[in-house]
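As structure tokens, one chain now follows by itself in the form predicted on its own.
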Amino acid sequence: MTQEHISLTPQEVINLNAYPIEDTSTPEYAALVERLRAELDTRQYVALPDFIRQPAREQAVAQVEGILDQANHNRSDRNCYLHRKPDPSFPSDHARNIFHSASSRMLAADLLPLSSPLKTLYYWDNMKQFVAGIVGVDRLFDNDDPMQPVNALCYMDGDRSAWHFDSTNAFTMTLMLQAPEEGGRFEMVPNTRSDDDQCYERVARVMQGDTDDAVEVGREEGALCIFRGCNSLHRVSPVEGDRLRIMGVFVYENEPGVIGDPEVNQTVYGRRTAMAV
């Protein structure tokens, strides 16, 4: 059995020596989870660095090298709000009517073997517990769709991901697995619009290139990133270079049983339906 092929324990994969989740109970953990809590309100981000263990990190690494010919590769002219045509109810040069071009690849949950330390992760309950603790809720639950849990999203030399919003996600969680020789950069304008104002002048200058506002996120092989990108805008800068951009992309929900849009798998994954296994 090659290494690739090996499960790894939550133990093998976490860093639990700066990061002490394996027991909930403990003051330490308490004070971690305030702590990221506080940083998250604040900033709209927070950053863990070092939280993968290096063995674990190569091994996702190589996993995802060796199905990438698998990928999705998604390719589209965008607005920030996630759509693909124009809105002729606003003006050309409305926030809804600025399109960049996006550019990235993605392995769906079923493409990852079971043995990926990303699943390993994703899955214990520890982990859930931690990262319900930083957002402020109760309880998170797994996603339930067959593509949508875990993936690994790849980009290559060129791509790129435009300006945009997370459409409904509380927050989004990451985890770089792999950084580009180049380029790649993970640039966020906190707070850009709010629940009662969609601030589309503030938008509209952001997207036309006034980015004096924008904050770049450290995003060292092995950090763990949880942010609110619902709305603040955020973006990741062209990659350069040969060696791929390669992060672990997480999805929890707040209520059991949730089952992915076919038209948002086929969007993301290009079918809508699992692969056999």
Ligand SMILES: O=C(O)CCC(=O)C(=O)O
Second form
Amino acid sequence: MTQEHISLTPQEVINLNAYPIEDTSTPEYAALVERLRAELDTRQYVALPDFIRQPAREQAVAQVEGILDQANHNRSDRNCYLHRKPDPSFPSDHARNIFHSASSRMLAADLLPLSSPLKTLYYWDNMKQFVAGIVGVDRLFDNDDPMQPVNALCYMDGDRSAWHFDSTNAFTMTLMLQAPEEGGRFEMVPNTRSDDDQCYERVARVMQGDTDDAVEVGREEGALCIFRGCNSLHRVSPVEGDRLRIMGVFVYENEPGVIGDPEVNQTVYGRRTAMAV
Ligand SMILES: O=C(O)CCC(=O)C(=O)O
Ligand SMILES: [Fe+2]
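With the form predicted on its own done, generate the form predicted together with the ligand in the same format.
Below: every chain and molecule of the assembly, starting with the one above.
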């Protein structure tokens, strides 16, 4: 049933009035990219409210809700380095040995219909160019894995993510498709650590509940968010209520032809191979 939606054009998906990214040669475009790039560098995140149009958002939500039963339910206790086992060579109150539970439901790219507005957005060349400008690289490429490039990450009542650092990607891009009734706040402690200092004590304090330095990133429905999660602890607080929190998650690469590690796919999507189409 969800396959019956027709594909929308990029112009129908993206709010080009607020974000004039169709013509990349204008001064408005250059100024927009420069403003967002500077903001990302300073704060480690940048939020773009009203990035997608309402009918596109509604179509994406309806499609996700129609296939939610196929999502992979990920549940684990993990530390902020995404490890699941304690390390006895460190004390019990060390950042490596503080664990929180996480629970969420992941829909892989091969389960999302071709007509998903998430795919229209992801595969549009102007979008890649726009994001490349914001994150400060010359070019970005599609991820060629059957499961990884575009996902819908869903949180039901009680689901949450634990404080963590993202492990591989230099930046993460998400789109709030549907906000929950309560909770599900995206919280971040910018620059909790740096490339050359693990700042274990500060990290442990956040993990133990000292969140004075945390900022809440505005996540209104339709908002795009680009953040650097490698050195900034972040989490999604527990979702409350019947309304699903649905987040589109997009992965761009610095080189063409990247496909995923089967072990990672097994963990994230619960399978190694693509669904037959
Ligand atoms: O669901 C979110 O808002 C963020 C998820 C997250 O931490 C990530 O994609 O790295
Ligand atoms: Fe993350």
